[in-house]
Every structure is written in C-alpha cells, then in structure tokens.
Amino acid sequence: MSERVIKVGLCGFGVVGQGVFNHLRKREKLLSDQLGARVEVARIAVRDTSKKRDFEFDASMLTTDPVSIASDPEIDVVCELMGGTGLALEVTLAALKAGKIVVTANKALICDHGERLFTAAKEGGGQILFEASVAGGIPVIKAIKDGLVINRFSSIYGILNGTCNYILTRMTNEGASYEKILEEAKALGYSEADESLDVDGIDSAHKAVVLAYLAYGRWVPYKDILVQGIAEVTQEDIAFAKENGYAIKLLAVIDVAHASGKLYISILPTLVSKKYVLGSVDGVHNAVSIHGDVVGETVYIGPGAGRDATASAVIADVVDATKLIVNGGAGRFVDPAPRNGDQIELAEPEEIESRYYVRLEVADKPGVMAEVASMLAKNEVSLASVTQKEVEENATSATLIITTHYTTEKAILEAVKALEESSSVKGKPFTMPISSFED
C-alpha cells in the first residue's frame, strides 16, 4: 500500500516558514515513520520570488498568492507564517471556511481575531492550531490545555518577547546600547517586522491576551491591559537593580486577585527578584510560570524567539494536525479554553497593589526632595527609600530614585501624573514594579 502524505502549504517563508520547512524535510523519514504518513510541503507563498532563500527548494512551489494556498483542494494543513493580521486573517479564515487545519505562529491575529477564528473552525469543519504563537520553542499551550486541564489558575506570569529580555540581558552584562542590541536582535530573526511591537510590549500583550483566554475562557482586548515597553529602561534602573538583587524584565502578569476574583493582566518592565527563578532567565529565553490550584507551581523556560525554537513548536502542530486526519479527528474543533463562559471580571487599578520604582530628573535646588515627598504622600505613596547621586558642583538637575511601600496602582499612576506636571520635575518619571514573589 502506497504511503498516505499530508500536504502542507506554506505561507510564508521567512524567518519561521524556511525553519519549518528545513526541519520538516531533514525529519521527514523519521516523522513518517512515526506517524504513518509522510509530511510534505507542497506550495510556498511570499511576497517576493526574487529573493534568495537559505535553503534549496524547488521553485515551482512557489506563488505570491497565499490565498490560492489556503483553498487549494491539495493542501490539508495551512501554515500561516506572514505575520500581521490583514492578508493572515484573509488566508486563515479561507483555510477554515474550506475544511483545513491551520497552523499559525501569529499571535496579534489570535489576540484580535481568536474568537471568530475559532467560531470559523467550528463551522468549517477545520481546526486552527497555534503553538508558535506564546513563548517561542516553549510548549506552553500544550501545557495550559493538556498537561494541566485539571487546574483552575491563580496566575501566570511570564517573560513573553525573546527580543525585550534578550536586550534587558546584554545591557545588564555588558552595557551595551539598546540601539545596538536592538539590531542584532532584528539580524538574529528574533523581532517582529515592525519591531515597535517587541519593544513597546504589544507583542507580549497579545501572547498574555491568549494565554489569559486559555486560563480563564475571556478574550480581553490587549487596548484594555495596562502596557509599557523597555525603550526608557536606562542603565541607572539597571545598576539599581543590580545594587539591589534584582533583574530588570518585561513581565506578563495574569493574576486573579484572591478577594475579588477578579482578573488582571499588565506588561510592565519589573523589578524581578534574582532569587525568584524569572529573576535569572536571561538572553532569547522566555519563562512561564503558572500557579495551578492542583498541582501547585509549574515553570517552563526556553528559546522565546528565533528559526529553529519556533519551527520546533509551528512542527509539533504540523505533526498533530497530521495526526487529526491519519485518524479521523480533523473535523471536530474543540475549544482550547475548557473554562470558557466564567466571564471574570477585569480588575480596576485601585485594586492592585504593589511596590514600585520610580526614577526622575528634578531641579537641583532646595526643597524639591520635600515637594517630591509631598506629592507622593498626597497620593497615598509612601516612600521605602530615597537615593540621589552626587551631582557636579555646577550641575542644574539630579536624578533620584525612589522605592515606594505597597501602595494601589491607581494610586502610583495619579503620583507620577503629578509628579509629571510639577515645574521641579524634568521631563517624564520612569516607574516599574518591584516583583512581590516568594523567595
């Protein structure tokens, strides 16, 4: 009897689609002799056909219309790897309306698009698959909707953008610049094409929005998450934190407070705790940690980003959804988030607490160390600690850093808005969390 192969169609073929395509082919005897089947990429769609690819492949694969891939009656597994969520949502909803199983690592287009997408699977009759789309190489999702289905969830909190913690890391170690790193980052395969998504933290809200749908079964718009980049981290924050034991990272945190029930999700650079196991993931690596009410903490660290961490995860896909049709289970879409329908509500800012960080540039003159105390005192923030560097004789400005007491986010946000517009204060304060994990 002749092998039964499964096609699959690429879209896209850059970064992520040459990885998966290299390893699929590498793999392919083992993979088949594994699953029964032999997986074969079939077609290949890119903006550009000129361009030279990393790999030989044979080029009659290719068409710059990603589209005819996804209706193609040939292909049974579509992996949607352009990125962005136009044409990508075009293409996955035509794969879904059609019957097929898409593959996808794009994780704006689950945060936006999820619920349609996965209304689009149910009535087509396809599935929809998106490992690659959290925390790079790491199987995370797995973990949530498998490993873990037993569990209700406390919190996640997580180092989502390989690109964030991988400039975070080579500041802290080795004082380079953040422009600098920020293009190696980009030549390594490891940002978005619009890399304002990695450093501003929307890359890392759209992959807590998912995570957040899988835990609790509510898709909250990533417009409604409180969210701040790394762009204004500056090597005072960074030799603080090291003073003081702890990391600066761009955390996800997905909590459900204790009292209320209520959820929250922020993407803030932290004050991470060295002694606290995200406080030393470091380079490309992302980490997840959640707290289920069975099994008590669960830590997954690994590559966040780049070629062979993300084929790694997109392929795993690739071989389940190969694995639906060998056995007859691609036609039933099961929802990812078992808790779906607990519409939790969203908590407000002035009921989360923290302590907190706050860097400015005030004028160097009497009594603005006691308007500063003023007006965080009004604003119901009271002071840990105040540090101010020695200034030169002549020097018009200083830099203090403050460490507050726990105190409401609401109440940090007004403090700095004041702060802000206090003639004494130059330009914007700088504010983070200091994290409250265990040791």
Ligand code: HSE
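To test you: the structure above is the form predicted together with the ligand. What is the structure of the form predicted alone?
Next comes a single chain, given without company.
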C-alpha cells in the first residue's frame, strides 16, 4: 500500500515561508514515520518568480496567483504566510470555503476578521489553525485551547512583541536612547522599516485580541483597547525602575475582574517587579503568564519572532492538519473558544484599578508642587511618592516623578489631561501602570 501524501501550498515565500519549506524538507522522513503520511510542499505562491531564494527548489512549483493554490483540489493544506489583511483574507476565505485546512501566522488577519473566518470554516467544512500568530515559537494557543482546556482563566499577562522587549532591555542595560537603539534594531532586522506596528503597541494588541477570544470567547474590537507604545519611555523612567526594583515592559493585560466578571484588555508600558518572572524576561523573547482556576499560574517563555521560531509554530499546525486529514476529522470545524463569550461585558475605565507612575516636566517656580497635588486630588488620585532631582539655580523647568496609590484608569486619564492643560506643566505627562503581580 502506497504512503499517503498530504500536499501543502505555501502562499508567501519570505523569511517564514522559506523556513517552513526548509524544515519540512529536512524532517520529511521523521514526520512521515510519526504521521503515517508524507507531508510535501507542492506549490508556492510568490510575488516575483525571478527573486533569488535561500534554498533550492523546483521552480515549476511557483505561481504568482495565491488564490489558485487556495482553490487547487490537489492541495490539502494552505499556509497563508503573506501578511496583511487584503489578499491574505481573499486567499484564506477561498481555501476555507473549499473545505481546506488553512494554517496562518497572521495575527492582524485573525484579529480583524476572525469571526468571519471561523464562520467560513464552519460553513465550508474547512479548518483554520493559527498557533504562529501569537508569541512566535511559544505554543501558547495550544496551551489555552488544549492543555488548559478544563480551566477558567482569571488573567493572561504577556510580553508579546520581541522588538519592544529588545529595545527596552538595551535601554536598561546600556543607558542608550530609544531612538538610537531603534535604528540598530532595524539594522539587525528586529524591526520593520515602518516600526509603528511594533513600537506603538499595535502588533501586541492584535495578539491580545486573539488570546482574549481563545480564553473568553469574545472578539474585542481593537478600538476598545487602551494601547500605548514605548516611544515616550526615557532614561529617567528606566532609572526610576532600576532604583525601585522594577523593569519596564510593554505588557499586554487580559483580565477578568473578580467582582464584576467584566473583561479588560490593555497594551501599556508597565513597571513590572523584577521579583516577578515577566520582569526578568529580556531581549527579543516573548513571555505569557496564564492564570487558570484549576492549574494556577503557568508561564511560557521563548523566542517570539524570526524565521525558525515562527516556522516551528507553523509546522506544528501543519502536523495537526495532517493528523486531522489522516484520521478523518478535517471536515468539521470546531470553534476553539468557550461558548457564550458575547455575554462577557467589557470593563469601563472607572472599574479598572491600579497604581500609576507619572513623569512630568513643570515650571521651576514656587507653588507648582502644590498645584500638581491639587489637580491630582481633584481627580481622586492620591500621591504615594514625589521625586524631583536637584536642578541648576537658573533652571526654568524641573522633572517630577510621581507614584500614586490605587486609583482608577478613568481617574488617572482625567488627571493627566488636567495636568497637560495646566500652564505650569510643559508637554504631555508620561504615565504607566505599576504592576501588582504576586510571586
């Protein structure tokens, strides 16, 4: 009896696509022995057929039409590795409607169109697997939907962007500026030419939406998430963090309030205690902490991007797809999230509590400190500490660093707005939460 062949079509043959191709080819016999079927890359969609690639392959496999791969009856598994939400959406929908299994690393696609894609998969008898869309090589999606399936989740905290973590780590270790390290990160390939998706928190927000759906069953619109990037972090903030046992991390918080049961999601630079494991995850690594009511806390740490890390996650989904096909389970879509997620309400800013760090530049004149304290008090923000470094005798401005007692997100946002409008405050104050994680 001849060995069964599962044919894979790669839509996109950039860094990740070539990594998937290379590792599938190198591990072909190992996978065949494990799966009882041979996994073969049969077709590849590219934008430019003449472009030089890193690995040798049969040029007859190439096409410039990824939709033709999605609709090809000979293709069993379609790997969408193009990125974006235009052509990638068209290809993915076409494949799902044709009853195929789609594997994607595209977090923006899942975030923006997840509900539509899942409906198409259900109606067409297809499947969509997306392990590589969040945290690169860390199997956090499988952990939530499979390994921790019996748990109800109280919170998920994550460092979900390796570029931001790399920049903040080097700012901390070397004392260099954000701008200088960002340029070097671009040169090393850690950040795209347009870095905004990374450093403005957009990439992390897309991933947080996906994790929130898996854990709680509700698609949260991107516009409903409080998102702030790392561009405003300075060495003054880094110094405060060091002196007080914190690290600054761009932290995704997905939390369900104990009292109200409402869901909260944010992406914010955050002071995280160095005693807590996420406070010690440095470099390009990602980390996700998941709190379940049965298992307690589990933490996943590893490379969050790059050819091999992402290819590893894509291939894991290709393997799962092959098992579904071989075992006859490929034709029935199963939603990976809990049911009735729409019943979970989103928390309002007045329901979110935290301590906060505030840095502001003020006019160096008598009465300013009292004015700042008064504006904070009017917005129900209580001071825990105030620090001001000594300035020159003829200085016209000074930097204040304030920490607060617990207050609400609404209160701190309104207080910062009032400070920004004051003639005694120069520029926009910088604020971030102070983590309250327990060991």
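Remember, it's a predicted structure, so these values are computed and weren't measured experimentally. Whichever C-alpha set is largest while still superposing within 1.5 Å between the two forms counts as the rigid core. Positions refer to the first chain, counted from 1.
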| item | value |
| --- | --- |
| Rigid-core frame, C-alpha of Ser191, shift of 2 angstroms or more between the two forms | yes |
| Displaced residue check between the two forms: Thr49, CA, 2 Å or over, core reference | yes |
